[in-house]
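Take a look at this single chain, the form predicted alone, given in structure tokens.
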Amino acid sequence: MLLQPAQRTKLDESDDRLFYDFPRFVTHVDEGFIQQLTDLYQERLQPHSRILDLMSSWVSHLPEEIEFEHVEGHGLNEEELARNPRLNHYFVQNLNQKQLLPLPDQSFAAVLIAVSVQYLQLPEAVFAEIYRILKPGGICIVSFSNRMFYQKAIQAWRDSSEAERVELVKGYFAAIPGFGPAEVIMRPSQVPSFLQMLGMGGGDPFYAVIGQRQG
């Protein structure tokens, strides 16, 4: 087993659904990290291709410059999907309640997960709907930093370093027969953790670790 029982726990056990019932118009992380994103799906996505962004929000920091085929979002708040203007269409699901996801088989070029997967309390279920769902040679790209919602984030992800998480997530794919051996982006901030809590200057760490399936 990947995660203990211990290590899927949350701080706040409440319903995911009430937590984020109401919109959060902002950024979770700062300009440096979302043009960093940006750039790697630049890099990375095949334009007129489908794409699904898992857990995402108002914004899905796609390049403006690139069209898809097909652009479905998910996530916990309608009307920050509502107002996501890179979406084609979106559905609203709790992953720690429901895995399985409405989409069929081999039907993406891709899946992104930013600034989210330390939310997901039973992600080898999760990874293996994303692996489902990826057309063969498909790619996952989760990006992270060190910010969260501390009480909604699983204690492993909690309790662990920067080089921990991207550690943890490598495992998300490694538990999934399919997936090739996942690549990793480090870019860690050069200023002090406590002052990067206190907000004195640095900028976010960049984290993503991709996955493609196989075959």
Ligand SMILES: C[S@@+](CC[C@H](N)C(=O)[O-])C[C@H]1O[C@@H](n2cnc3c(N)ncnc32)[C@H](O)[C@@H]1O
The other form holds:
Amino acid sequence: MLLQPAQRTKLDESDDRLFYDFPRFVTHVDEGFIQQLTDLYQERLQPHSRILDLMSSWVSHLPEEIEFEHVEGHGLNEEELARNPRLNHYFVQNLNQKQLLPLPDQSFAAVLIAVSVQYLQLPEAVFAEIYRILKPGGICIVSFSNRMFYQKAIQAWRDSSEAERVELVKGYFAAIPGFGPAEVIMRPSQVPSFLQMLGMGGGDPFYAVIGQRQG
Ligand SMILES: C[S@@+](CC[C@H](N)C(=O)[O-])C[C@H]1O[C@@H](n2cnc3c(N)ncnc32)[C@H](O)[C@@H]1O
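Counterpart to the form predicted alone, namely the form predicted in complex with the named molecule:
Once more the chain from above appears, this time first in line as the rest of the complex follows.
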């Protein structure tokens, strides 16, 4: 098994919908991170394709100049999703309670999970669903930094170093036969962590793990 039951636990085990009940119109990472993410989307996403922004909010970080055929959104807070200008449609679903997505097989060219994967308690089941809805050759881009709602992140994430978190997400892809070997982008902070904690310099570290559904 990829994760032991204890590694899936959160410090705050109350229903996630309560935690996300009120909207947060904030960004969860700094501008440098968001620019790197938008640049990555610019490089990897096909114009006029169908995109799923899983675990989304009021922003999707998609390049403004790219037009997509359809951007489906998903998250836990309806007000945030309603304010997201990139979404053509959205649905609210707690992925820790229900993993099956209300979306047809092989219907998306790309699935995005931005700064949220640490909250999934049953990642294998969610990644199996991502695989199911991706078209052959489709990609899933999982991005993250070093920030989180600590009480809502799973123990395996809280207890890991940044490099170990990359391995964890690679493991989520590897758990699903049919995803090729995941590609990794690692841009750790160049500033020692004690200086970062003092707020002295260095932008947010940027990590992305990209899985592709084999053709
Ligand atoms: C830090 S926010 C990131 C939002 C957005 N992706 C972004 O880049 O700003 C974390 C998001 O994870 C999603 N989330 C957290 N727990 C969830 C759960 N149990 N089921 C579904 N989505 C969840 C919520 O939609 C929340 O907005």
